[in-house]
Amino acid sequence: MFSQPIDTLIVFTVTTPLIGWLETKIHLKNLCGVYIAAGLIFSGLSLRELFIKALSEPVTLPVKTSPFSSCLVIDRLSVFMALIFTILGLLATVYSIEYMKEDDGIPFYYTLLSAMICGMLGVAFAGDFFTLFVFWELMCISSYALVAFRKHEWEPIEAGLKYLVMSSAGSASILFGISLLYGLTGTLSFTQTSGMVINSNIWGYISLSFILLGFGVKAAIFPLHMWLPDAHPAAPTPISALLSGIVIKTGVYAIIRSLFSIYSPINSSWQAALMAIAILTMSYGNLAALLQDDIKRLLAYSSIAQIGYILFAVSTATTQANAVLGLTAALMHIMNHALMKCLLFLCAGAFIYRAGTRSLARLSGIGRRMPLTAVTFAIGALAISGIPPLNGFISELMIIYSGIRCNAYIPTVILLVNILLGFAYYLRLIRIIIWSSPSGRLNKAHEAPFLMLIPIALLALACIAIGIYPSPFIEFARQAAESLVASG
């Protein structure tokens, strides 16, 4: 109907009800977990047959016949976000088989969790807005279920209402912004539209800035963030993992093939509109961050941040030289930040899991108790710093250079304060977490169940091993890029 990827996902989300059903009939436990993480397995092997075929031109899929032109467009870009959305699903699913065990409505949980992936997907692989619309709310609408997941506590139902609030009437904007577009240009295909100069028209600034703001609201970029630091904190720690690693990413993904294929750089001119938006957005999130006691609150700031740097990137595209470059590592970053920020989340959920507190104080020396999570939590902390030989200190690189090859020097020795910043306070981190004493009340911790560690010592080896061998990993950031600058 729509994508094997997207198809198998669709299929295992109706049916994992069913599944629930089955499992409290026959009382195995853990059956909707391994089921989901199934389907997600399945659905990211049939990506690969989708990459061959995006590899020489974009595959088209039409949906159905509409006056939108409603259809699937699948270039590398769609690959290698979809990629990292499915791969990083496939983790929290695994992790939360033993971190969820405990809690009620799990055929719930994992419906939605598969629903929220599916829709990223189809966000990923949508050919017009209309589509991207339709699979965006289809994430949006999962999500806040998730967040509020655990509803006989007063802290996830505030917080996933607030976030349905913001979220809602971010989506609102984008559907004003595109039916302006659609009024400007008579389509909404992404395709059809990259070959229109709307740019000198002052409605197709008044359409970029609603889409904008829309988009904005889920990547979480300043002023528009308050209801991430909030969520994350209150939602189950695989679903923070989620939410700070790839779904926030999904309004960066939308953000980038908005500017890039209907408002192209070279014909506009709101790269300094958004380098200042970065500049605010790492700027706050790090300031913020340095005053966090809450260990999962402090994350959820430094995600802010870590958009900022995205951001940075992609305002650095003034040529189309420079549009290749900055978005490379632009994608580089959304890669590491996904694999580094899920990394932190589940090492901390793991500290949460055995402490049952996220006050840093009260954690402080847990790392004695729980090693391997303590050493997997400072690859984690060291490479979100920037600290080579791993992932994280590539892209930062990647994006520094974008800076100055565009001339941004100011900017770019902004970006640099903020990124001592952030090491600032995961040296902190690090140093609460693993070189303090233990107190006596964790005297009865000990290391994480097996199956959370699986996936956290997965991200800590991934982190490593892109960080000492990046280059095939730089070469399909860079195909991507090329890809979207050349649709343009």
Contents of the next structure:
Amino acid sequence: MFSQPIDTLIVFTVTTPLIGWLETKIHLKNLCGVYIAAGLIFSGLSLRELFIKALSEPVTLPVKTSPFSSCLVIDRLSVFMALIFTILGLLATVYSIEYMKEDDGIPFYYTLLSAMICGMLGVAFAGDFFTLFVFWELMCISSYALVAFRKHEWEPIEAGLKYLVMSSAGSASILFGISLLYGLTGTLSFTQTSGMVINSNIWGYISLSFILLGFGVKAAIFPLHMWLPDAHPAAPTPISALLSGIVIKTGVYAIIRSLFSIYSPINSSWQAALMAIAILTMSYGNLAALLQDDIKRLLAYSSIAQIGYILFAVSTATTQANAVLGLTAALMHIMNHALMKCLLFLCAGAFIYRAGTRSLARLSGIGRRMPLTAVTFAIGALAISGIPPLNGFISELMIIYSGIRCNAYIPTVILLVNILLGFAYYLRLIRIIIWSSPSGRLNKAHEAPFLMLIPIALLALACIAIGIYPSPFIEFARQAAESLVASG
Amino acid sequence: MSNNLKEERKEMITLNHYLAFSAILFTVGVYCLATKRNMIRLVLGIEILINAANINFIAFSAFRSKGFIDPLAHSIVIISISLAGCVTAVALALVVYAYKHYGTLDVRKLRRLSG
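Complement to the form predicted on its own: the form predicted in complex with the partner chain:
Let us now look at the entire complex, which starts with that chain.
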């Protein structure tokens, strides 16, 4: 119905509560987690076939079109994003099996998790605006419920409510923008609207700004970011990792998609504004992260800063020649940041799991008690601050290069200063976690459970591997960028 | 005679009227979100925002070409209403839990987080 990866996930999502019932009947622990992990593996495997088809030309589904059916157009960019979503979703699921062991309502947790990933895949595959919106809401609604999953504490509820109000106001703004676009063009398909908005009047810009406002809430762009530093720390750690790693990236993906394929002829006019917003976003995120004491809150603010870097790369993609370069840098950083931030959050989750606190002052020196987690945490922190043999260096270098290529020298200098700022607080984090001597409270802490270490180790390996041998990944990102530029 | 009257009535409410109405509705929704303290009113504000967009869709589909109503917009609106229902359900569930924790519906009392 909606291409094989999504169909597989939908089947697994819908049947998870039944499996949860079975779990209690036959007293087999962790059945739900394993079930969803299997579902993600199957759906990831079916991506391969789609990728091979999408290499030559975008796959359009369903083949038979009627006005009432969904519309999916899967090109290389969609597959690129879908691959990131599925892999990180799988790792977070494996991590959840151990991390969420003590909570109630585990089957619902996995159902929501799988529905969220399903929604993200749908956003990546959507070929018209309304399909995108429906899957977007699927992702949003399940993420509200996931943020507030530990409903017996006050913090998740308050953060979840704040997230819900802001994010659904954003969704309503998207819908309003879409309705104006429908009035302008009479259709919502990406391929048909591109080019039709060119001759239109001011309404094209108004509809674009409503849509960008809505996606900007999800992507946590500077004035619309207020929900993020509350919602990400309050969620259970695997969900924070997914929210910071990939959910905010769907916002960026939707912005890229709207700017390059739907409104493509309004090409250069948004560049300066987007660059200014990107600079503001990254500066705010980095400055606020310097002051945090809560480890997850610090990582959440750092995510805002990284969104700024990605938007900067998008804003450098102006002329035909620069477009592929800037977009490749943006996509590389989307992938790298997803890996690094997921790694950092999962490590932080392991510290919290053993120490029972999120405060940096109380966590100081915990690295001595959990050496493996501490080493991988250091790898993640060094990668995200752009130290050479790791993956963050590659994409940050590409962003700086594309900034210089489009002659934006002063913004590039501000970007460099921001990267240094990021390095400063990650060094502080490493110093607190690893170099301080552990306090007496942490005597009981010991190495994280094996099931939590597997995803952490895999992510750390991926960070090193992409840093040492980036060319196949850059090639993949370049192909994805080219397919987007060609569609516009 | 009756035909003439019908024609006149058709002309009386034009597309612009609907658009202005939905713009006003959108403004009301934003105002509600920005100023109201009661959490349930915030949820209603979101509903109003979504309905403003729905009215836009219906108006555009009716005025697209004479005597023809685009079914695409109608299917969109029906799906969008059901999505809005889902959002409201989750929102009200969260409001209930917030009420259990804080004992009030005043959103300004939920100030322990400083984001």
